[in-house]
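One chain comes next, on its own, written out as structure tokens in the form predicted alone.
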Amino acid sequence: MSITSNPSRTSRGKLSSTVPAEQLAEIRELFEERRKGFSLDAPFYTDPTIFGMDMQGIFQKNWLFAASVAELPEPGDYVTVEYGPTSLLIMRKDDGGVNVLHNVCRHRGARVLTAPSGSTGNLVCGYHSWTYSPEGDLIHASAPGETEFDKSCFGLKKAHSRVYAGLIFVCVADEPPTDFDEVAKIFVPYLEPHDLGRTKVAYQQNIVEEGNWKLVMENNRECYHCDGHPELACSLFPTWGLTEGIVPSHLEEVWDRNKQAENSLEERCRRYGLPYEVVEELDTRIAGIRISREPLDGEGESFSPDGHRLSKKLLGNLRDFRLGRCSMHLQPNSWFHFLGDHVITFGVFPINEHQTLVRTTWLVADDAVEGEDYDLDKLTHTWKQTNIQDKAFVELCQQGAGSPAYEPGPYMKSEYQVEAFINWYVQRMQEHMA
């Protein structure tokens, strides 16, 4: 089945109804006939028209994780974030807050800033030097003879932003979903003790995976494939996602060790007043979330071969390294690991229907010194290797989705989070098309 076409355009250059009525009906039918518990039909992973609809129905309507405050330590610091056709500037303001602007010059539409990150005062477009304040106001445009030119009408467009527990979220919708603030009340108590405001970026990795963004997210939402992650399996119990009764015989010993570690972790969390309970609302609300604090194998401190800490500096006001990982999944584009010694953030930014940027950022205490308090290669080894392995898995699935022999396959019980992600996606898209 091929449903690709050239969408019609209005005189203003924007997509009109996005896709012709006949084609839209065909796509609606694909959603309506989606078989629960099974992967999606191939066009959801391969068709550029559906990708364009994903950008409108998911990425232009929902709150997205964009960066952490550690990436913008000083006023004027910025990062650029791009997904689909959208490019945003995220800047640290003089008052410590964050400003999010569309990275589109109001003159001819050029990208105003082209570097992925940096520091600047005013924002100067490299094309005709239109200059904007950090707030986005147009403060200079060389326009000789333009007596009626009103600069106040041509400021950079703004997007919505929220900063919770040091994580920066953006939304470009006119009216963002309102339940995100309620979800923040769930996750902030888990994350605040790690105090991202007192961390720094140790390393950031950008990987372009040759796969649709949904395949990237599906791969993250299960550990059924974790036998393919030997480095991660040293510290992350491979029984993640399993429940009593479905543990295979070769993992029974690991399951018992996991349960013992879980009991010890819960005792420590109660002692320190740290929340650890599982909260799972992945497809029962618009801002889907799963968060919990879970034990790690070995010494239970970090993602190292023996579970031993990878940085000597505790984060925030934590009093113990043996806190496992606080794991958070947010729909539609992020997941996080908060440990006692460092934090890892993951952001997923779709490029097109078959390419996705995965940005991984390692944060350590702001007074941790590389070479003294942490070894960068050791700090990043496990997830660098895991990311490379996940990239390969995703790309194998993308190749399969493009094959004439492909048909949706069943998710296993341990893949229930994948089903929840897809169910969330289908709900949001059907609301978008309604």
Second form
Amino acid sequence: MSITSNPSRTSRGKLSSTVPAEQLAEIRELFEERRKGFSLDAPFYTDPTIFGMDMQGIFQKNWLFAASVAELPEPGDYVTVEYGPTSLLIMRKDDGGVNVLHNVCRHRGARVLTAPSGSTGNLVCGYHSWTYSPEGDLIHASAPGETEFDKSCFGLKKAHSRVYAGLIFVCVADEPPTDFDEVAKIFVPYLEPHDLGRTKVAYQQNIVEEGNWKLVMENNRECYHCDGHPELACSLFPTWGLTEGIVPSHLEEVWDRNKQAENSLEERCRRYGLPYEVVEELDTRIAGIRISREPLDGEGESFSPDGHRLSKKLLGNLRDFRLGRCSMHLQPNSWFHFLGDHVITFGVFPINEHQTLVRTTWLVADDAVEGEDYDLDKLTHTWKQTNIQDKAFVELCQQGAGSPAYEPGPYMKSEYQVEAFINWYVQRMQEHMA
Amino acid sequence: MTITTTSIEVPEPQRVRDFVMPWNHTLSANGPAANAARALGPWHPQEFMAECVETIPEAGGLKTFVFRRLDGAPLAFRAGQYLNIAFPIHGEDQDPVDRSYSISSAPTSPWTFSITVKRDNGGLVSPWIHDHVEPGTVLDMLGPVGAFHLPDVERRPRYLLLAAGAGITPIMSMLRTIHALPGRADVVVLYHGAAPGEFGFAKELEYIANVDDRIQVFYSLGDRSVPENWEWMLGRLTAQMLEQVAPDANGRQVYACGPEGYLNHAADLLRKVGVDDTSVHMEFFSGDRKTLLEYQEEISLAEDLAEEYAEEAAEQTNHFAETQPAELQLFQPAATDIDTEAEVEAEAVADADTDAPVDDSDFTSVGEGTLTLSFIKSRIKLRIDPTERILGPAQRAGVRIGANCQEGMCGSCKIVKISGEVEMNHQGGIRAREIASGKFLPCCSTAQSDMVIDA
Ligand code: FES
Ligand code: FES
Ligand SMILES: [Fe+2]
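Same protein, different form: I have the form predicted alone, so give me the form predicted in complex with its partner chain.
Up next: the whole complex, starting with the chain shown before.
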């Protein structure tokens, strides 16, 4: 953290930023002694102080995934999101852009909007009805007898936002990392053809996992455990994460099928001018990313038992249903699957050191009709089941981290992305503490 | 600290993206459509008489017969539909023989229309048509009939049109329609014929494919022997052939017309290359008993509908005639059964208008003024002047309305009007959407008429 001689008003009175020197030294040491290629020491998953530092060092510094434009289709629509102690409201403006404001009333700090989503004109705090414009300016506060009250000093605080390919990202840091715009240049060409601006939310699932946010992310970054996902195994090649040399014999046949599917997918992508190459910079930059377009098993169209499409309306201007899945991993809190017929976004919202909200949103073309073009249960089946299974895995690990016998274990070759995530995390935190 | 909020998703003005049939506008308009536009709408089957005005010999033993309705009205149909025509083969005093023929012309030129008939020398009807129908021949017709047609509006107008032999007729209508209309489209035609000279409409197809870069046409020569100068494909339909002409077939809507064997074979292949069953539309021009019975059913249903509509039309024409110049009477179509959402809503509002202040005996009346506001939950009738803001008098009369800013900013006083007009001067406390759905802010509104309010 860089110490400025003239600390801004906003950092005043934050006790949490000053972890006692002794404890801080201890935590520093934990970071320094982290054994590469091994899972983290238990306190990283269980300690409230480290959680607080995670919120400062990761969630108050980096670009975070918040929602997609389909969740706030019209002017005045908003969603509220929470990253640990930070609550933001994301609102669609009249001109089509989005505003991101801190959901903290400037009177006495009440949450201004309490619903997870909705639609509103001006923003009215429920406590004493201070009223803010959609831009966050305080435009009304009844002030009987007040003579020197200057409304212009009490607007809602703003946060940075970016909308790329229909995904809304936020950053609450004063000076956000600058490489995110470069990373957007990488992923936008992959995602834009799916035209999220012309999609709608078919379903949204919120689950609270009893696990540290890092365990949720680690679990997502490997498919070593994919035997535990029978539904997903129908369409996702279980060879994911493996490379030529390390394919176990029982997967050889699948490996070949995967190769073939890959070839025909690449041919299709070339035909339609869709990028498919793997770009992987998970821990080599601040806005860590992995993106690629990969084949799906069976008919190769969607996450269904036979790989057949789950919605009959193609997204955007795509011409073909057999486009596998364009998948993106972003550090620190999101992953996505973009298919020909639907898109699934996953956002990770830490609650405390042992609880994390995982929000999964299924998007289909906005002219797709439920019951006619898609069956909601079928559309959501695979990932609903997979999420429940993953929740259980994460919770097992959280319990393990809390037990006296726990010690860090080795990540296997197929878990290189987990290592990359942890390595990314450690680097960011060390920068934060420096 | 510099805060930047970017507005990247500003919606751009859009060019015509969707492919829209001209009558779709009429279908979705609220008010009564202009009569000419109405006449173009593919509303319903009718029984009418039509006169042959021209015959055009085509390649492949086909002949096109151009008709116009005797009543002078345009023929409204959707590209791909057919007509059921009575042919007096055994003389005028005997029962005519009914046959169905696809319309080969486009609904975008509706004042005349054509059918294209292949001469089948072993058959009873087609040779008679070829030999006897000529300019001046008048026939009884029923139509349009059939569910095999292009959609009225399509965001993804990507089609694969498959035709074999005389199956080109409805496909030709579709192609002419698409060619005539603006909008994005991506059309691939694969046309199977028996011999090089037997592809009907060959010249026009070549022309359209040349001038319209949205349309590609491919030919294949069935399984016959090949003459030397044939440059197109050879052989029956195969999966490979489909992949070759339309590698993105699985993302297209497929319309196919031809003999039964060809279509069944095509259905298998389409499944194989990944076309979803629900994206395949077929018209059989020959078929087993079941298929034929289905068509018969379609026709008899069309007959019933036509009768119903004719009766309605007759009724309407009576009072319509009073207000219209005589020659327009012919154009008066029957009422449509397509209720747009807006119409339904308008009706609902109209209903509310008439029966809202139902039993007002237990309403308390307060105030003085020229207008009456009936608050139906509070059972209060408030008399008010058109210059007075509504909130204060309403609250004082005992209507429970939350309020805070009193300036139209906070939205806390928002209530719903069931009828009547207000003039509102708000400052962002309400969204255009909410206003459209009947909400208003009484703190910054004055009444413009008597009102019924849901509060
Ligand atoms: S805390 Fe929001 S108005 Fe008082
Ligand atoms: S009282 Fe605030 S909008 Fe009416
Ligand atoms: Fe998993």
